[in-house]
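To begin, one chain is listed below as structure tokens, in the form predicted on its own.
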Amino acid sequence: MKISVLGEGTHRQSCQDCAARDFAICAALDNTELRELAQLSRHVRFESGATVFAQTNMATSFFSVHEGTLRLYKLLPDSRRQIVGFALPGDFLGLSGLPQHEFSAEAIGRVALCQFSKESFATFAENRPGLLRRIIELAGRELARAQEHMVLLGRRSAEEKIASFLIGWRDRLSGIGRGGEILPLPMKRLDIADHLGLTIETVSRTFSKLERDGVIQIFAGGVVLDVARAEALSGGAS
């Protein structure tokens, strides 16, 4: 369920003070360009569990994540769910260029996004090489994450997969200034299982084993990570 669509004046004010601005597409824009872009956008909020867009629906908008976390998933022909990733503030969704969405995006907790019509955004970006370079940079990061995920789904044990996931998640949060002693895990263990190609029972057993081995300490809503041990286990250290 969408809970609000903010008006233009509210959106323009939020653009100036947006906490995600420095690592979103907006990082390539000056204040004048930012005000122009705000005229083309809507600031939308969704409740936890709401679908922002659905697989195979027509892709008429781009979305820039402002607050919160989303799960990105594909439904396979046999109705199984494969989570292809998690979107964080600053991520730009809808770059595939295909007429239909390749995956669905669903809110984990409440989320806020900036929504842009693809047609109007393309016109705005056309003569702004700095913005186009920024979009290419974000697309490159998305491709790199997809390639890392393919490797993660390969011949690795459950412990290696989960340790790699936790290290990668920590690095992504640190990159947007969300680092801290406790690594928050807003997604459910079933989400992690569907992301890593494991069963939820395997994920639960592996979390317990990692805690016994001193790799993590489990708290409500997150873990404390022994980074050196997790990197060694994931293959990130020699």
Contents of the next structure:
There are 2 protein chains.
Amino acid sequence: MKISVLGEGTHRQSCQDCAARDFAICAALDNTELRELAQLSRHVRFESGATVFAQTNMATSFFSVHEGTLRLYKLLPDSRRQIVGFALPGDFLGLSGLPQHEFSAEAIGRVALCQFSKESFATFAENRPGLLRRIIELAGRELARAQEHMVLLGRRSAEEKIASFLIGWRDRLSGIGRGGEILPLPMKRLDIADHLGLTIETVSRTFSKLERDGVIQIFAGGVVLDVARAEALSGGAS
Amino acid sequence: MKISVLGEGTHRQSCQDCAARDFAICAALDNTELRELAQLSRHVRFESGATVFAQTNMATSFFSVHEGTLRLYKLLPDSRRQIVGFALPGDFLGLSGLPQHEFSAEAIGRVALCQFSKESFATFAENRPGLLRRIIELAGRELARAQEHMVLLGRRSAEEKIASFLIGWRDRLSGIGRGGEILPLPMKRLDIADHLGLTIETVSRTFSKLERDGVIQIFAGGVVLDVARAEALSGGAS
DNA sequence: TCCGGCGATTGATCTGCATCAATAGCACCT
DNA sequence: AGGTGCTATTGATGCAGATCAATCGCCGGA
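Follow the form predicted on its own with the form predicted together with the DNA, if you could.
The next block holds the full complex; its first chain is the one shown before.
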């Protein structure tokens, strides 16, 4: 059974009926402002595996994810990799505001993004408290997610990591209206390993064990998840 | 040799000459605004070990750290603990904006904070884009720190974790004008362990090893750090 | 149809850190 | 001075997950 990754959005005509509108920074804007912001944005697409920006680059743009999934990662000099998160539709990239990108971003499957030049976006946002508050809201949510992930990385066992990850991923997708019977996992096992502080072998073994124990069923590109059982194995929330 | 932890600030008379002003959200305010905000704030102090707020509490206040150090931590149901960060003068607590606190905050030594009720602060900030942008700046910095810590937790060895932690702690203190020959470590070994995803025994052994190797000298309450050697052992930046 | 490449799985072995256990150092009290 | 409690250190042993290695399944191209 082959599961299609998050559906390909048709290239939208306007921001009004953008599928990501309610999840993105755009939710803070009225239709007039939205048109104005649209003037400042470029719609860009990337093929699977493409680098949207790299950690070493100067950050000249902000991005808002319109469609698809990205891996956001940092590398150590010896090429150990930590995936600090996956970006989904509505996510805003560039929150740190620092002159250099804090991490690299690569497309997992095809992605579509709205790109804003840093200066023009800053000018647009400068005196729009509603938009600034929206950015604070998204940043706060991101920070909370990061802190939760620290608990996972620092204090959970391999099995708890996988179970927690699957539950968290499912909840995130639900939150943007992509919930469903099947939980798509567009990222590879190696991505999951580098996100959870494990090796690919341990991820694979743990998936197999969870399947043997009836917690998940594995398909190409995703799993079916028994949420209650996964929660029981996750070590608990918080 | 006993090293005094971050000095006890005298209770300030006004916000104008607050030692933390340039590092706190207050940096975004002019003197008039500062006086106005001061009206909304309460100065509160906590003894060592006191809980400023707990994860289960509803978040009814924001805090700005004036003096001292706090541990910010999350607990799993079985009481495993992850310290997601240490708060220092200038740090703002409550960035997540969520109705519940995302973590618990405890005083390490005595602390002094400015407390704002959520509503009155929100009203004050609502139409002050400068302050909102300042909050975004602090949140972005916090997020960058969190992502860097994920790399530490997920991908660094015990020795690299300790070396990276010492360097990062030193840099943070320098950034708020608390640099010096001796690096104060007001937190206990167990706090460091729970911050770095290690056990207290591993932290202790690693400190001893670093001292044997001439990377640090250990005193009660702090260390003297050979920065170059520590950097060499840290596994590198990013 | 065969082959090459990539990702995933599974097995065997190794090791870094956890766990279990004992002791030491120090502040504070009586 | 002796006792109590807390934190840190050090040693012995165990194990979860890393590492090394082989195999499998699947897809696309010759």
